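A single chain, nothing else alongside it, follows as structure tokens in the form predicted alone.
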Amino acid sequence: MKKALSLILASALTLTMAGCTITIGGGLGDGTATTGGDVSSDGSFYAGKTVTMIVPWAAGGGADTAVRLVCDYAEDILGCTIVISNVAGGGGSIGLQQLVTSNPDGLTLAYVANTDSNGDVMLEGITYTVDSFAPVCVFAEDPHIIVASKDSGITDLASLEAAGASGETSWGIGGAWTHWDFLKMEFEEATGTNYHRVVYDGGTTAITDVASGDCDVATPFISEAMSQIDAGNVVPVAVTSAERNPSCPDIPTLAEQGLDGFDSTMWRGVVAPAGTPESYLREFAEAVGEACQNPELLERAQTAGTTISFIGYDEFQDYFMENHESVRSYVEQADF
């Protein structure tokens, strides 16, 4: 059931060094990197420091887009510089391994999503566990959008279900053992269908194959799909949230089309290495929360196809563990 990662993990250092590292901006501080520990006269830990935010996925995808957007505003509030470091590979595990082995000084954080705390049961060679992370906050909760190739004949829920009767229709997911996988399983369980699972290295790659006709169906995030939809290269079938998304208000939900109660979204959050001082993480979470209320950020998020939804430090502690146990149960029951 696990995906072998021995060769991937063995080359993690090389891949990390080759990762794309981009500085978002200068914040309000002077951009001088410090090693942590000191607090400014106004009680801020982050003022004037440089923070590395690891995104364990490639630049340009839904995760990267959302993180860059939020950090662009959070760094101004904190008075620091946030450097985005894309460390892709291993289904997100290479970047997260880099995080958990970092100094827990508050200056290294990482993007995390629904399934990431269960790497040790989903992938071979993973040494970190849920206890390796210190949850910080959630800043977005994005639905997927189901798209179909123009040659597939799939245009709505009814035709999508009909295509899933034989098990031969290809369903592209943007990463093994990610929320893409769980969405597919949830849909199949709800509809009694079965699709041929095709794993890609991201939603953008999956939708490109749908546009070319090499894959029948894919479930990218809205931020990854809109350019192909607007160009008329793929057929939008439905969004997977309970309500329509303001970024694409004309595309109906699965629930609207008859799949009552269906609601599948992926939350996007921030974690730190276990042992990071709580006061630092609270300060960072509060800045993200303030950023998520900024009207300009909300407008940019809607344009980008990112659904801002904030969960603060205290609430996220329980939410993170409840989600971890729920995903773990699903993984143990899955049969790939």
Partner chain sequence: MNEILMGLTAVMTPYNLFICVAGLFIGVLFGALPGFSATMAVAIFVPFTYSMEPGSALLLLSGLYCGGVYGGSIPAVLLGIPGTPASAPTALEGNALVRKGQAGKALHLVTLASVFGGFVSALCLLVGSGLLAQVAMMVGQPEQMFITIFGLSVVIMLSEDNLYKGVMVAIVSLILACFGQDPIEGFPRFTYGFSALISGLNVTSVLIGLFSLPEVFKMLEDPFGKIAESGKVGSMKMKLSELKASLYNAIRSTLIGVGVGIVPAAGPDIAAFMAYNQAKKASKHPEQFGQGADEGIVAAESGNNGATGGSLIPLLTLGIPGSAPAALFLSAMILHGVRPGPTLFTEHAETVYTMIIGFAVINLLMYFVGMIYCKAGSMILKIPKAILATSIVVLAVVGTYSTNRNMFDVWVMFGAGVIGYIMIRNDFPIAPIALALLLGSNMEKAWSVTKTLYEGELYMIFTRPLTVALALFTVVSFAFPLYKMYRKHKNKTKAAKAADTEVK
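This one's a predicted model, so the numbers in the text were calculated from it and none came from an experiment. Here the rigid core means the biggest group of C-alpha atoms that line up within 1.5 Å when the two forms are laid on top of each other. Residue numbers count along the first chain shown, from 1. Compared with the form predicted in complex with the partner chain:
Core-superposed comparison between these two forms: CA of G202 displaced by 2 Å or more.
Taking 2 Å as the criterion, G164 counts as shifted between these two forms: its C-alpha moves by at least this amount when the rigid core is aligned. Once both forms are fitted on their core, the CA shift for E75 between these two forms remains under 2 Å.
Taking the form predicted alone as the starting point, write out the structure of the form predicted in complex with the partner chain.
What follows is just the one chain, with no partners and no other molecules.
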């Protein structure tokens, strides 16, 4: 009760201070929350405001598509306008740098994925650390599909493990220091195998080389893999998530094939600058959670090849730190 009261007070205060923003943003909202009075009475902070969502990658990429999709629905729930700002360059660091130096007022948020919190060890000249961020929520978890070339004779986990004994089987990844690299390390650690690392400039290039037989194994995302799988040019081995994916229900998981508890996905989430009031972030996370249950969004996401999966505010706090530590230890042990 006390909390709710303080929340109302805080939002009322902010609304008075940011009166200007409200009048501008209000016209763009859904029309129900145009005046400050209405907004504070239901305790909503975001209604009628304009939020900047920094996507540190170019427009039209996988990250951009997923963010736009979710924000499209979250916007209606929050009654605010979300402006997507693609600040690309520096391996994602320029956009995140812009985030951590912006006001922690809840109106500037950014897209984040597995490896971003470790920019200070993986990249160079990065001033932000994991403590510069306030994690908000996760909205998608994209599994990889392990595919093998037809000549390799690999069809399931057992034959994949057998091929990984000598260290000569080539394993194509879509980019250095990305989740592709960490997935390979996680798999090798879990099975005690070792593969020959080949770095491509994307999952599609890798799977094309698997289809032509130049490379033995690759781990593209679903959107990159399905057409080659359907055409029968590559052999699907497993999906890397804990459960089967609705886009390809026939492909078994690694866990089903005996690798207990193996779950490695590229998650996509939202962060705010550290110091942003928790109540705002909770409101935002809840709206995203509600959006993630919208069947229309789920259908559009599946068409676009993204797997919607929501992790709420509380759970994400721990998940974010665990993931940070895990990636950090892999970076420090990495030996190419």
